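Take a look at this one chain, the form predicted on its own, written out in structure tokens.
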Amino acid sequence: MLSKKLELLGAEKHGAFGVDCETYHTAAAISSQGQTGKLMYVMHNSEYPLSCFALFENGPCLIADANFDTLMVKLKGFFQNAKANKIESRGTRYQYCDFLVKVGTVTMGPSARGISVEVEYCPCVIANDCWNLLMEFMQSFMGSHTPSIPSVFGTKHDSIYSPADTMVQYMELFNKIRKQQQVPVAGIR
């Protein structure tokens, strides 16, 4: 429905994309000596396809070069890959006058457990100046669905957006999925 609405507005596809995110926890050595199990959530997007992105729970986003992921295996004594929790978006990318739209289907496994929706108003770099005329044309196709402000532009106020801001905007849309689905469903019938 969102991609038909894009198109009735004009907008043309122009690709596909995707971005991936795997999950590793701290090993089971290093929790052990009393420190609290850290996550780390590695990621790819197709937008950025020499780049790795790392993100630490609640802490910083690191940005390496693909290889990353061999890294990781080295680290395995360090950190582990939680099995079975990879998230991924795919999708198709519009282009409608300046803006960038990504439609994509969020799958964990085999099965589809969401919509991601990334919206990019390519002349603008600093995010806070230009939300409202975003807000505007998300609300133009997405109506009622649209989104409020994201946390990431809290905390960015009058500075450059960057590759990691939307990364870590993914990862709070993964993780909130993957808390949906852990969510018990007792009661309906």
Given for the second form:
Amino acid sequence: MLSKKLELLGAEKHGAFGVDCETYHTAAAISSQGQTGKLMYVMHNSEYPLSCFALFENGPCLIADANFDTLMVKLKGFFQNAKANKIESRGTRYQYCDFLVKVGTVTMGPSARGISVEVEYCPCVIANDCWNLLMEFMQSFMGSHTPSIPSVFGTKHDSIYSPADTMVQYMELFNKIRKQQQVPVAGIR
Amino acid sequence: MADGVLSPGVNLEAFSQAIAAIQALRSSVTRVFDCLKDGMRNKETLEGREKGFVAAFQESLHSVSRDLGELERLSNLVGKPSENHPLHNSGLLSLDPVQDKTPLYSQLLQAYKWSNKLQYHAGLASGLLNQQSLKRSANQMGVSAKRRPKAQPTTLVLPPQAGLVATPELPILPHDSLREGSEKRIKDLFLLLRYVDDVINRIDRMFPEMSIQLSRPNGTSAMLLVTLGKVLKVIVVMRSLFIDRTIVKGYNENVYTDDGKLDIWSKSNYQVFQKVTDHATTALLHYQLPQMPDVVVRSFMTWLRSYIKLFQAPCQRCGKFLQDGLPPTWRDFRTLEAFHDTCRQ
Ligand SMILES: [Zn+2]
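Since we've got the form predicted on its own here, give me the form predicted in complex with its partner chain too.
In what comes next, the whole complex appears, and the chain from above leads the way.
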């Protein structure tokens, strides 16, 4: 239904995209030394095929080469992959003027859990500058489902938006989806 | 069909006669060689043999020259294929029986028509352009000024506070200064460059959110790279103090070519900046005051600065941010208010 509205607006299909996220637990050896077991997320985004993103909840975001994955296999003594928690979103990219919209189905294991919507306004590098403009655009095809301002915007102020900011938003969205069955639509950037 | 095309310039009867004459010539030539090949026939006496051979040879040579003469006479009668065919010799292509297989002739005709039309339209366009030449710089003004008697020479008046040597008037045109000594010319040019630098520097200091980088990759004419906040970059090509060309690009777009020079030809990848580029070009035509080019540059930069809120300012007419997927890309020349391209008065 969203796709139909987008196409009615005049958006054109422009390939496919995919974002996936794997969860790693810190192994017992580290957590026994007083640290609480932290979760680390290793994510990939088809928009940046040569990169691999490693994020801690509320923590730093590390951008590495794609072969970071093999490193994680070697480090399995410290980080254990929670296979069942793999979650991903796949779908279609749309282009409308300078907007890039990605509508994806979020799946965890075999079951579909919801829909993700990523909206990017490519000409603008400061997320806060174009938020109102993005809102207006999202309202035009999402109506009342338009999300409120994402938390990353608050901390960014006037700094330049980076791919890592997108990944943080996907991580937050995926975490929300894991916790609840019914899923809200999320707007990103 | 072939007759129809050829007939105006060709005598058909003479033509067929000429073909017959060619056949006759060929057979007589063949006879000469036959005679030579056979050599002397067997006759009683050697003398008789020689006589018979020479007579036969002479006769056959005579018939050759006779036939040749006839052919020459006829070829004059045949006449030339018509010269006034519109396509000249290429018109003969239409006679080619292979025409059904190769579309060469029809293609040729189309190309001919096309180039005719092109020439016609180019003529119209050049006529129109000549009528509406945009006289926005003193250089062009100077040309028309020469027609007026006692016209003031086109000069750029240097303000005294510019901190330069006391030359009240500074020729701006290289060909004006050519008449004077080369020493003075170089001095003038040097002063002009310093003056341009000075004007640009003052504008740079005037607007903190705007940074201007001046470079002279091609000798005397300056190029500016204006960075406006984190919103956009503008490449400005100058000719002395007149702005020749501007290209607006995104803050995250590359403005250099592969060899590290400012890329003054390629446009932005984003529709919004392509639109702003169009408006900036319009602004160049709007702000014109040939006697005070520094004021023009300053007004243009002031106008350009209003794009700092390109993504934040709603349209002053419809109150919206987006129209057809674009933010308000137009800025009023006087009030600097934001409008959509279609919402401006
Ligand atoms: Zn408007």
